[in-house]
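Next up: just one chain, as structure tokens, the form predicted alone.
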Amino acid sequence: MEQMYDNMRKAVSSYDSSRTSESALVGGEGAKMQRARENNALICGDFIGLVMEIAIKLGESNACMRRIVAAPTAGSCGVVPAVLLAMEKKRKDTKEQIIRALYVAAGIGGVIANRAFIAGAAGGCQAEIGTASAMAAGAAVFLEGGTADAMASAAALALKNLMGLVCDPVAGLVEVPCVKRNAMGAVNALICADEALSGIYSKIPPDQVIDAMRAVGKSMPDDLKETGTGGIAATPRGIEISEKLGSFS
């Protein structure tokens, strides 16, 4: 876990804004978010801006074939690091504290993987970004000293918020809308962590929320599960991009 933590930090520090993906759909947007944050130009402020910045940078790095840590998947690699590394900077957490939080995140991800799925091809983006958001939410509550019930509830709230999210990558590439969804998943995690820490718990037990996510994923048509043939991938512009790249089928 320490190695994963180190690699998450290296992935952020080695971000290269000059790199673009082979499709040219992704690249440089993490740097745009960083500039806006440093110029105090964000509505959400510095901390949430940093969370979004890290999430986008790592999502881009994945698309640009740079080294990342799948958490739980490559397509959702920006969510957990964005939350934990931003909290580390704000709270001055020790490395040991973040590593312990990563174990909490891993435990939540393991439960979801066992009861449902974590792959977009199996259950839609709710299974990838949704799971990552749940993992990050529980880990954030842990860092803030919340109870086990609060951690589980934060995870359930995060998963409920993203229930039904489809996997619809343009041209079948893990780029659009995947990279920006990492930022959304990270911010959702913090919202749910704050709710749980405030005593606002999920009315539906966490395991039942996971089972519901599984049922929703199974009911999704195949064109909404990473095939690149539904959702925004099937919009006129999405089809145009796909045909240009020679990947649409």
Second form
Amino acid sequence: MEQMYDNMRKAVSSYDSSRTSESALVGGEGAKMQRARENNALICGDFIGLVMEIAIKLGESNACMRRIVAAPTAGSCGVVPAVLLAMEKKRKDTKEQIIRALYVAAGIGGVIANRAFIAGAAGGCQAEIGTASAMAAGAAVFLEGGTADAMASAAALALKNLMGLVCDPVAGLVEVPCVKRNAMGAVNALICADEALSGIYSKIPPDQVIDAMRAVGKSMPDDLKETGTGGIAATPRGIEISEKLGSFS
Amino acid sequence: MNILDIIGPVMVGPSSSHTAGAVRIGLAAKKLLGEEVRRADIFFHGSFFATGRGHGTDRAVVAGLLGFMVEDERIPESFSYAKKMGLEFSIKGIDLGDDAHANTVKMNICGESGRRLEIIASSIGGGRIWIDEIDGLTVNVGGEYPTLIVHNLDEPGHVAEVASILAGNSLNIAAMQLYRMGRGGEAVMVLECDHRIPEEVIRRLENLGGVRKVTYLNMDTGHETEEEHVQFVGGDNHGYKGKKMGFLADRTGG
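Moving on from the form predicted alone, please list the structure of the form predicted together with its partner chain.
Whole complex next, starting from this chain.
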């Protein structure tokens, strides 16, 4: 797990704003967020700004074929590190603490993977960014010293907020809207962690929330499960982009 | 499922199925061939064909054929490495039918000694792969265990001989499958084992009468330690064991 942590840090520090993805839809936006944050220009302030910045940088790096850590998937690789590395900086946590938090995150993700699914192709974005957000929420509560119940509750709240979110990547690529959904999933995790730490618990038990997510994912039509044929991908602009890219033929 | 399948793997993006899985398929093909690959004709089916270019699936498969691992940052530039390392390749589309998984590739590869291999494999989600066919025969192997694939004549006794050689070397068989083209024709034994198979055992199997070819697949990278090997039990969405026959309906992408 230490290797995973080291590679997450390396992926953030080696971010290269000059790289663009093969489709040229993605690139350079993490640097824009960093600039805005450093100029104190963000409504959300420095801490949330850093969370969004890390999430976008990692989502972009993934799209640009750079090295990342899947957590739980490559498409959602920005969520967990964004929350944990920003908290580490703010709270001055030790590496050991963050690694323990990664185990908490992995445990939550493992339960969801076993009970439902974690891939957009299987259950929509709610399964992918939703799971990453639930993992990050629980891990954030852990770092703040919350109880196990609070961690599970934060995870449930995160999954509930993203219930029903479809997987609709333009041209089938992990780029639009995936990169920015990483930022959303990370900030959602913090909202839910703060709720749980304030004693605002999920009224529905975590296992039942996961089961509901599974049921929603099962009932989603295929064009909303990573096929690039529904949702944002099916907009006129989305179709135009897809046609321009073409395949191998 | 392993806890480092949730946080991890460390990989080059953008997609665990279309990139990391594609690298592992290339790598599996190279390992099955057992030597450096010199020529590869690659045919993409379904989603691999439709979205492979944007996902770098083409560069990923070639990277695997060169022996690169999923976290290797040379993957995006694998085409130029192929040129440097003497691997020629072609990439085309193919329709393998409705029963084939959406992320499937067929490859005909040829090694430095002239040895050939035909493989059909799928990327089934989270970077995990499934080998559907080798040299025209069904195999159904996930590559999670060290796997022996023995091609032999369909005659009595070969299964017992192979099993007894493994037993004599204290190698436990986790799962075993048998296939044949027709009675008395060519048959294939697929043996997934709990331990790595030593080189000399493979040589002994190759020298058995009636055995035509032995291929060995070990995808183990040696990264995992016992301590990290925490298994989640009870779920059925990601396990291979015990659901081989029904996997087609429930395979997931990612």
